[in-house]
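Below you'll find only one chain, the form predicted on its own, shown as structure tokens.
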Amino acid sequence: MNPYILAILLFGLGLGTTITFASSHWLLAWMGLEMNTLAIIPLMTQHHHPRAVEATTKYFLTQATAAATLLFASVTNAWLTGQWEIQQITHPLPSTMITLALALKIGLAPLHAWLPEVLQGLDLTTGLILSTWQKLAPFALILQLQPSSSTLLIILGLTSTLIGGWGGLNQTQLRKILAYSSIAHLGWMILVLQFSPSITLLTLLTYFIMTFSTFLVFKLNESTNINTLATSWAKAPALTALMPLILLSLGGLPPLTGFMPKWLILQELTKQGLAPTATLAALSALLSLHFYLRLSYAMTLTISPNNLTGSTPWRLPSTQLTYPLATSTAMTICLLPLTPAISALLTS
């Protein structure tokens, strides 16, 4: 892609998110979301492959549906209450509709079916943008909403953690596994949203760091399914040794960074008297942990046939940039001891 066009599209992505962040009026927020969607579409179709075009079409249709529902709900709210302010959603009908529209935008279960399909049709770089940056603008709006029904958010959260764990169990494609991982993590964030927005924000940031590391490792190894992970020892032996730690951090095991948000969320849910919900969420994390362990096993404990194709990459130096990967990997593995400081920063 022409670098000038790429720069314009990335600027559009940034501007769309910033407009949504800065807006207090529903029309402006909606406009930011639309700019976001329209800026990523050319990035998604840059490899003119039928699979990419199909993924882009699916993405466009779901995002357009969510945006239309959002606009309809905000107009309904203005009609019922005379208010266009984001903070002033007081009527339960528009509030519920907006929550569901934003859930469709980010891919919360049961409105998640588009996400694995779309992610599977994209290359890893665009997939990374879709899994991280594209979640920011809708999340900014969800955080500002005053939820009329706490039950709705808990149902969305629990369904997402369960489906995110269950859906990834039988997958062999890495991008689909990462999509289900995304759904499960979003479920955890939504569970605690109404009780502690700062913990939700912390979970979102740690999820971004961990996903960034995972996508970059797969990009470095040029892996798109589980079988191709077996040759990664020849391309980057040190990284192959670290990769299980990144995956187990995504699964939420101590003493890795990924344990921090899960620990705080379970603590907060228990404080709010929702012990059964916390128990169910913790059990659903075991499902996710199973497929992260499968990936770790395939990457580090299986060796591809010792032929020329398997061992040649070992002799060829990689030209890919590894500084961002080194930084994010260190953060994915080592941030747990800083939990009090990070919590204090986000709550102050």
Given for the second form:
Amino acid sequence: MNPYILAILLFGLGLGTTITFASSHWLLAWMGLEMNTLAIIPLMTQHHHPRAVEATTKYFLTQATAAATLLFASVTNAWLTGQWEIQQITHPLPSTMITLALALKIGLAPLHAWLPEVLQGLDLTTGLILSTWQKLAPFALILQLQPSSSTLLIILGLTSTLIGGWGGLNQTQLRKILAYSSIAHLGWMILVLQFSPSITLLTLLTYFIMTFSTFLVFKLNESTNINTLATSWAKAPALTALMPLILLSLGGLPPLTGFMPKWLILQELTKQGLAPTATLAALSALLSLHFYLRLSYAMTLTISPNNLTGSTPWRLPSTQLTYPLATSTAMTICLLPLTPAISALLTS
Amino acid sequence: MSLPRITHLPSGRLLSTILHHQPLLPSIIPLTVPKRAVIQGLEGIKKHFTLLKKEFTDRWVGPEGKPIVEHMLEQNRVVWEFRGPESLREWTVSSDREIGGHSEAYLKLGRNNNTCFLYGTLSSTPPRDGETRYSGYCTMRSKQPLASFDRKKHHDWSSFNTLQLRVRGDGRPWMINVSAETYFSHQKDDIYCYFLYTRGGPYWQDVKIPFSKFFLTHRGRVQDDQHPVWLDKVNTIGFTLGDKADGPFQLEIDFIGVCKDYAHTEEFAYEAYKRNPEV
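Starting from the form predicted on its own, produce the coordinates for the form predicted together with the partner chain.
Entire complex below, previous chain first.
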């Protein structure tokens, strides 16, 4: 893509999220969300491929629907209560509609059906932007909401964790697996939103770090399905050895970073008297863990059939920058001991 | 009682029917559904629920119903194998007869019910409708695979890179058309094609065509903006004959499969030249 156009689009992405962060008026927040949607559309269609066009169409339609619902709900709230403040949604009808609109924006179940297909149609870099950056602006609004219906959030959260785990079981395409992983993680974030928004933010940031590492590993190996991933031992042996740790961190196993948000969420849910919800969420995390383990098995614990006659790729220098991957991998694996510091930060 | 007979009823009886609410006409349409339709309906429900249950239980075994080890080790997969009459039901045959032409195409099982036999006559006489200038094609296309409740399913051939067939043709050049999912991209007639040159003669021919060789066409015209076929959502495969040679044709197919050729590393056979280069 022309570097000037790429710069404008990336600037638009950044500006949209910043506008939403900085807004206290619903219209401005909506505008930031729309800018984000429109800026990423050309990035998604830069490869003229029918699957990319399909992904872009689906993304645009769902995001436009969500934005329209959001605008309608905020206008309804302004009509009913006379004010446009983001934190002052008190009427239950607009509050519920806004929650559902933002759920559609980020891909929470049961409004998740677009996410696997959209991610599947994109290249890994754009998929990474979609999974991480595009979630920031809606979450900025979600964190400021005063939810009127706690049941809705619990239902959204539990459905997402279950569907995220269940849906990923049948996949061999890596991008779809990451989409279902995203749905499951979003479910965990929403479960604890009404009790402790700071833990939601922590889960979001931890998820970003882990997903960033995963996407970069897939990009380095140029793999988009499990069979190609299985040949990564010849491309980057050290990374192949480290990848199970990254995947288990995504799965939320101690002593890796991914355990931290899950631990804090389960603790908070139990404190609030929602032990059955916590149990169900923890059990559904097992489903996700199954497909992360499957990826680890395919990548690291087996050597796939191959026909290597030439020089193995790891002998040649990599064209991709490894510094971001190294940093994010270190953060994905090693940050659990910082839990006391982070808890203190959260409660202060 | 038919309508004309009612008009001959004495008016007194008509009035009494209104007062006593007796039906004038016996019901003409029988109110019972034929038993055969009920049985077919029940069998259909049973079939769809069985497919749905299979979809639920398959994912506990592994992705696409196979253990992960089997998925990783799979190097060849036979997708269509013509071993009985039910295999022909997965295919649709058509020719330019649909637009008013004179070609004929038929599909039957070959000898010993071991192969499929596509035969007919090609005629390139254009239909006389005043607008069609060229004609003369016959095609055999696989039907879209369906999941439970007739939902669309796709072939996922992303683990493979070569199409392998065993055919016995008649020396004519056929075209193989692979069609991917195009519902959302609004490019319904986008088809990826490559040629199948048959040898004719009594000997079978094993044909291996890498998917990197397939080029993109739209309604038969080769497109400028080419890209390799994505194999994760393949809908149908088809064989078309349109070589402008009038006369009889036949094509016998033993099986159609996909395989992973580790030695084939080409991603796409056609270079994409930069159009509108900056000066």
